[in-house]
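What follows is one chain in structure tokens, specifically the form predicted alone.
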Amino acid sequence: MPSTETITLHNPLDMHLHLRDGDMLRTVAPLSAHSFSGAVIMPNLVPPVTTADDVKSYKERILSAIGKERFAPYMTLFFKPDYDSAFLESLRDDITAIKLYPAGITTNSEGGVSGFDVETLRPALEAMSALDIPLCIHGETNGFVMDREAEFIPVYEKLATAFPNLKIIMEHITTKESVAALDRFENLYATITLHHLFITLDDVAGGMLRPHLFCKPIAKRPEDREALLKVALEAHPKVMFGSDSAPHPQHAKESCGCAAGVFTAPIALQALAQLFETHQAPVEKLQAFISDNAQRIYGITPPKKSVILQKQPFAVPAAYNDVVPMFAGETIDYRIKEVIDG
């Protein structure tokens, strides 16, 4: 991206976002709603979002938290194999996707899927196919931590083959194997986070342990990051930005049982602008990565919003209330100059 004074991004979207609930929701939701037109909201609350009432009440709490910001929360259900066609059809206008978690593999996922037997999953997944409801998957096994995502690829392949009309989103991919899978199956897509474009495992644990960079899936090797960078910077038509911004209170991160998650929501667009400029990728590619691809893949039309970024040093706050962001206390190259609704 050529060095310019300002960059204007239209209708930016975050296709994988954790907003939590209660006080945390009220802290973080306005930050995303200020600079993004919309986001796909993760359902792994306690208890998870599994009913029509859950979806509608959570959306109401989000809209209340963001106040007058122009922002669309694209709601999701926590996947259950017993969802039937009638139930899903009744919710079709209220949800954008359904999120599948392997049981116990990440934060608040204990009620997830324990096995991936196609016949057990068939009724729900065929209903989703018929209703054109995308399936978002946190794709990890419970194997050795650096191999978990690569080990999950055969599950993606099995599901993509068994349900060719089902749109499957490989969430927050981190490996070269996941990137390669994109082009093998027409119905596989992916989200990529900000932090996995910047860091490797060495940044997390190569020196002093940096708990605010600890996440699941864990950051991988340099060659994995290079594979992610390639498809993000070229705005591969099957990838889109999903921050997986996952806020936790500072005490939960800076503890012996460090919670998994990197909080990037308030600095994501600024850092992406810096990243694309550093790699001399044109602004059109950034626009496609943070909005255009997602609109096409999901078939959504977000609220109109233009975010003007100015190339001017921005000192990232040490914390937003009790939540420490990525790059806390550091200076990045871009700041948000103005947000224009409509």
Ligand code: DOR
Second form
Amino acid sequence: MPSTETITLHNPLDMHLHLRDGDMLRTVAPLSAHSFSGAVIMPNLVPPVTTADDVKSYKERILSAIGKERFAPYMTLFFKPDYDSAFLESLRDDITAIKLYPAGITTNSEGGVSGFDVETLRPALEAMSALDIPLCIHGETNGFVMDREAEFIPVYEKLATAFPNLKIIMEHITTKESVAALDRFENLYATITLHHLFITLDDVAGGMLRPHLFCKPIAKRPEDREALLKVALEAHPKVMFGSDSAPHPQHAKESCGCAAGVFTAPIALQALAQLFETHQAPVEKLQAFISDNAQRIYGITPPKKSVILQKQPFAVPAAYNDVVPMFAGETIDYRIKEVIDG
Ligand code: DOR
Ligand code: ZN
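Moving on from the form predicted alone, please list the structure of the form predicted together with the ligand.
Expanding to the full complex; the earlier chain stays at the top.
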């Protein structure tokens, strides 16, 4: 990216976002709503979002938390194998995707799926195919932590083959194996987070333990990060930005039994601008990665919003209320100069 003074991003989208509920929702939702046009909202509340009422009332709480910002919360349901086509049809206009968690794999996923038997999943997944509802998957097995994502690839392959008309989004990919799988199946897509483009396991645990960088899937090897960077910087047409910004209170991160999740929402666009500039990637690629690919893949038209980023030092706050962001206390190269509706 040429080092011009400002760059403008149109209608940025975060295709994987945790907003939580209650006080935390009121802290974090305005931060995303300020700089993004919309976001796919994860359903792993306690209890998870599984009913029409859950989806509608959670959306209302999000809209009330963001006040006057123009921002589309793209709602999701927490996948249950017993969803039938009548239920899904009745909710078609209220949801953008359904999120599948393997049982117990991460924060609040205890009610997820155990075993990936195609016949058990067939009724729900065929109904989703017919209604063109994308399936977002947290793709990890419960094997050795560094191998969980690569071990899950056969599940993606099985589902992609059995349900060829179902859009399957491999969420927050972290490995070169997942990047390679993208090109083998027409109906596989992926989101990539900010933190997995910046860090490897060394940054988390190579020196003093850095709990604010601990997340699931755990950051992997340098060659994995390189593979992610390549497809992000070239804006591979099947890849979208999804922050997986996952806020936890400071005491839950800086504790014995650290919660998984990196909070990136308020610094994501600034850090992405810096990353693309560092790698001399054209701004058009950043635009495709941050919005255009997602609009095409999901068939969505977000509210119009232009975010003007300026190349000027930005001192990242130590915390937003009691949530510590990535790069807390550090200075990054871009700041948000202005956000224009329209
Ligand atoms: O690090 C993570 N945090 N990974 C997830 O999959 C869930 C998320 C959360 O909800 O905290
Ligand atoms: Zn997530």
